[in-house]
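Presented below, as structure tokens, is a lone chain in the form predicted on its own.
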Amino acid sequence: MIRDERIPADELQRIDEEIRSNWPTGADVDFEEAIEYHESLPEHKRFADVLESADKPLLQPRAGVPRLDDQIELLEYLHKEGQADLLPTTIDSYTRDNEYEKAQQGLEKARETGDDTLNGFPAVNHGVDGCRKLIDAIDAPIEVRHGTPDARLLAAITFAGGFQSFEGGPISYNIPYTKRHGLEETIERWQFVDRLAGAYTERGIRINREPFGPLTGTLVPPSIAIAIMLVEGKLAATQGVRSLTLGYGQVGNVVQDVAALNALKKLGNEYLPDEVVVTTVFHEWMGGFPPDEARANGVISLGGMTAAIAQPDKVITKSPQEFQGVPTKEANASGLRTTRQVIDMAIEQKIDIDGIEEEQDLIERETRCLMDTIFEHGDGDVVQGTLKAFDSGALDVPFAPSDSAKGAVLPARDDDGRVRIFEWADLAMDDDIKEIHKARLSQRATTEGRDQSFRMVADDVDAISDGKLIGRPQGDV
């Protein structure tokens, strides 16, 4: 039975040798030599140090293409023209599914044709040498961003390749992404990733870990997102991770988003061990975008304003071409500059908004309910508590494709656009909190002259892409 316990050194070595045999480039990983390489990197390329020492929100886009030279060119452009503070390397879908042979075929085709035949950078196929060429070429810290349920080989190669930040986690890269992997399996796989990061940390190379906060990206109630961030943070800390960036995805109501980011930082410092440095990352709107680029820039600007007020440590930006899919490098840089302009104009202002403290208190109460039920389900063990809470529905994520979550919880916006819970199912929550949500949704129903129903949920999912926040009935003001 898997538990929240540190992987012993001999077991870590056994798993490491086993997973590195899954693809030829794994043979090039040498831990001691990798430590020497990391130690040779200048301070401005050390991800955790740069992030933790910043005095205002740092900006980071998403970006990944298959060929090494093109990835270098893309990141140089986003750094120079987009003024990105931190840079990503987004991994391709075949690698995320551990289909390295297909990734190799796509990479070879990209090299032959010059086309982007993969939707990201196949780091496993490029190997340690290719990763280091990228790290050496770019004059800023770079993070691995992916979506991989089993990221063990990817972590082994990219850590040895010089990357010092790694996104994802056993819940956040399972529940929103896959039906193929059970939650117990992904927790066990990610214990290795975190233990490997911990092993580097113990040698003075602090690998920053970043759980994926937006989850399904669609109207996720803040308390659910925060609880999962805390669980993944605690699991990583057990394995020796000491730099953790907890994520949160914008829901669109400024009061609720600021309150949630405040709660995330406060609860992160409360629930995680003192030796862990906790930072936060704010993901600009992850749902559907308007097709019109001017309106899309409006959505991005709202994210920038929210970041200026809440001041997370990092912001993951979006582009005005989100509706089309993968943006051009010019559009990607444009989204960075739009966000930076709004933050730089607003951050020096004292902006007071009524209701933030009240909303933060509600989010914290809800999150504590969820954390309490996890501890109770596991008799104090976070792994067993998480597995049993998801199995019973006491912990859940809306619109989740994974069979490991019930997906029975349904959110809807209240009359102010804050995300409330319309259908609780078996989610563990105090009755007085449920009554608050019910009252807020009832107020919206009265305003709109309709009953509370699933129609509200469906309308809200499409609202921002239709140019508004709340999915009001057509014709209503």
Second form
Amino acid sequence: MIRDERIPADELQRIDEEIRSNWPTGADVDFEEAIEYHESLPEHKRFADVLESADKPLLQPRAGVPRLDDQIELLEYLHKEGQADLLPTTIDSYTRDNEYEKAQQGLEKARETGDDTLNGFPAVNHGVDGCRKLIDAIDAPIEVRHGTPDARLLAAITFAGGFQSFEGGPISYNIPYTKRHGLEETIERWQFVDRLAGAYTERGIRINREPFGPLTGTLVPPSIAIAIMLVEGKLAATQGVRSLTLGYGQVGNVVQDVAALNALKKLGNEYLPDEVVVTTVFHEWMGGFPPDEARANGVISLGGMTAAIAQPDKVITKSPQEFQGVPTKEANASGLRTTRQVIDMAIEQKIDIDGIEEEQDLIERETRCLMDTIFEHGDGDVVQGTLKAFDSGALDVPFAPSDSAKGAVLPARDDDGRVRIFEWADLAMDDDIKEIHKARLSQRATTEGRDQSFRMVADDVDAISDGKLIGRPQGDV
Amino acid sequence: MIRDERIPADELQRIDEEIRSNWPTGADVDFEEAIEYHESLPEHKRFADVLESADKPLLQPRAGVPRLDDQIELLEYLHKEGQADLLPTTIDSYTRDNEYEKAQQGLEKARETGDDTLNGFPAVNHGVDGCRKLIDAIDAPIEVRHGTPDARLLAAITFAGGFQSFEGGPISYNIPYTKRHGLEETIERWQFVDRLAGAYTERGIRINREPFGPLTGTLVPPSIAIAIMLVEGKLAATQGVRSLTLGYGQVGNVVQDVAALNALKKLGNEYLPDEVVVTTVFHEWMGGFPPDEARANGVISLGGMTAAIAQPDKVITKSPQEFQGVPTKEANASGLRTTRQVIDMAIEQKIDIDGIEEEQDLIERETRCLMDTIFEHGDGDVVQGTLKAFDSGALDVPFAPSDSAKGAVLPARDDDGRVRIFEWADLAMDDDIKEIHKARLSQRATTEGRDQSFRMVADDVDAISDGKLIGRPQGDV
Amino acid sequence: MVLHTMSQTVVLGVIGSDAHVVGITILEQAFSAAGFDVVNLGVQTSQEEFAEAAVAHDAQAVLVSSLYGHAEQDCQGFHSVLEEAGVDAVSYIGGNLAVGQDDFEQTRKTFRELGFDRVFDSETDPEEAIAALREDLEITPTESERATISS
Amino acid sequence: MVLHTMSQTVVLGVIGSDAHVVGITILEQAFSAAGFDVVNLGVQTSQEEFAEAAVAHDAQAVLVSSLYGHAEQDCQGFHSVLEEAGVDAVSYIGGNLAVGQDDFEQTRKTFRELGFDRVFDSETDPEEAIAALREDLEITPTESERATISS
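To complete the pair, please output the form predicted together with another copy of the chain; the form predicted on its own was given just before.
Now the complete complex, all chains and molecules, led by this one.
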């Protein structure tokens, strides 16, 4: 029975060898030699140090193309023209599904025809040397961003390849991304990823790990996102990770977003061991974007404003072309600069908004309910608790495609635009908290002259792409 | 000696006839017939009614091209694609200088070659019929926006032509725009414009008048702008104007901007007669813009955010191409939609920021000092008081090119980015208020480790176009 | 009318490898609220899973959602699979059905030819689909009655 | 050095119909703070007004600002006007000197040929102009001494 326990050294080595035999490039990984390579990197390429020592929110876009030269050119552009502080390398979908053969075909086709037949950088296929060429070429820290349920080989190769930050986690890269990967399976596989990061950490190379906070990206109530960040943070810490960046995706209500980021930071420091350095990352709106670059810039700017007030350690930016999918590099850089301008204009201002403490208190209480139920379900073990709490529905994520979560909880905005829970299903939450949500949603129903119903949920899902925060009935209120 | 007194009916008629003889199209103005035309306009084209009955901030761009057909096409585009609620017609520079002959040549050249040789719509040359074709064609209210020190003929023709809103005023269209027009002269000429608006108003056609709030557009301390709005409002009210929209240009500090708009509304209602309906207009940042559309969108969005919180009756939007001058219609519409998105996402949120009341109180006290000095200088007469207060420097506008203002006052931002007064010169202000400004600027000087000096002023002038709010010394603090 | 629809069963799912769950969650809620019995198969549902569920629940309608642009490919042969399994139900499809959705009428034609009774774009309100289904099921009263018995 | 510049007079203004006042306000403050006596003629200043003021104040430097893109036109014949009035001063110009400022070296050449001793773009810090003026005035010590006497 899988538990929240550190993978023993011999087991780590056994899995490592097994996993590296899955694809030829795995053979090139040499841990001792990799440590030396990391030690040779200059200070400004050490991800954890750069992030943790920053005195204002650092900006990072998303970006990945199949060919190495193109990826270098893309990241150089985003660094120079977008003034990104931290850079990404987004991995292609085949690699996320561990289909390295298909990724190889796509990469070769891209090399032959110049077309991008993959939607990201196949780091496993590029291998250790390919990754290091990228790390050497770019004058800033780079993170691996993906969405891979089983990221063991990807981690082994990219860590040895010089990347010092790795997004994802067993819940956050399972529940929102895939239907059938069992949660127990992904937890076990991510224990390896975290243990590997821990092994580097013990040798002085602090690999930064970043659980994916936005989850399904659609009206996720803050406490659910935070609870999952704490669980993934704890699992990673157990395996020896010492630099953790907990994530949160903007819901669009400034007070709730600032309160959530404050709560995330506070609870992260409280629930994670003292030896872990906890930082936070704020994702600009992950839901549907307006099909209009001008309006999209408004959405992006509201994210920048929120970041200026909450001051997370990092902001993942969106581009004005979000609606149409992968942005051009110019649009990607444009989203970075719009965000930078808003943050730099607003960050020196004292903007203390009433009600943030109260909202933060509510979010903390909700999160504690969820953490308590996890501990109870697992009789003190976080892994078992998480599995059983998801199984019973005591822990749940709205709009989760995975069979591992019930996906029965439904959110809706209240009259102020804050995300509340409309359908609790079996979520473990104190009754007095449920009453608060109910009262807030009832207030909205009164304003709109309609009953609380799933219709609000549906309207809210589309609201921001339709130009508003709250999905009011047609014809206005 | 010119005083704040209503122009008698016979004098109004005498000037009207004289002024209309300055250019052939003046002969076509027939007051009674014009009243009938206005009465025939549908409700949704009545500027004052539409503005005063709105339940959220209405958006209005700037736009003017020489030819009638082009102007119709431009305004239709901004109405449909930009979703502008109110439309503008910006007048060309020759007309602003009363050079109707040159405007005629420019218009004819534009008609022949298709090139825009004028930087706006020469409404005097288009005459009453041309104006009405524009009013008839556009399904929204339209305002005349210009910058004309002597706008008497322009007013006579555009009022008869069906426009129901007219920007400008004797101080706000003199001090920031021209060096040598005497203030006494412009006051006298604007008394005629206001009296003409008053004559329409008495017949049930409420011409909306909008003093130009941003003045020199560069770090204008709120109380100076508000005092001038109150003076121009009072002068207009004396002449019978009953719909007044007082303006204010964003300085970029959210607390100060919200406080200033609150103070503007409150003092407007206090200082102006009860029979005047006072509304407010917020101008998005009028200073230098970043030479980059992405960053410009950030500046525009900060304006939208401020408008969502302060909820002025109207917002004049900027375009992302502000840096390069007159924007394309697409960029103009884009600025409108970015602003709309931010306002609509934020306006339903309760965002009460600490310190707004305190800042508003300071702005009100400062404004009262200036109003008191004006009344004292004029022995109760606002016209004489304004002339004498500008003459003595007790009233002043920073960066004023006009010889009618000393332009000796200099602003600088404090450590929070609020605009304070660094050089008072002879501005009439209570000593305790001066001490507050001094203390705030001293705090900034300490933060930056440098003395208070004009260098801060220079740095602040360029700050927003350089990507920041406050002009900190190079190398950061 | 409400009486009839109270006991009608619809099978719902996202076809192919598509993992977009929000739309069908909304649809599930809407059809349930409208009185239908809803069997939600979730995302990444195969043609065979649709057929099996329709048979097992004796469904009157099969509602297919697709948002990632590969619907045409994913639906090739779908109606033969349904027929072979003995499914006798109306079938609808909705979502972002083509990558470059310039001409929706062309897209509609394509999916009608594949065998779907109705084709909706991604802007369709759930209410519209519900109204359509009520109409389609009521014009075949025998099926409606059978539904009343079978559920 | 400070002693010398303490008593030097500069005439400052925006030439032509240009009404951009912010730049010269900043320059006035900067030159005053650097110890110069500044005569600020303000915006919309004619060639003749520059010449008259330079004579009246026995100026060592004439600083011309232009931001609206018509500087070349406004400065045609300016140095003849100065010469005829008997002005013996260094002359600088700065600002947005051409509408399409693609190649500033070309713009600098144009204005050097018109007679200006130095040409600055709009990004120039006041300090740079002050440093340049100190250098230019010190390499002509007789003028510096005359300035000390005349001011």
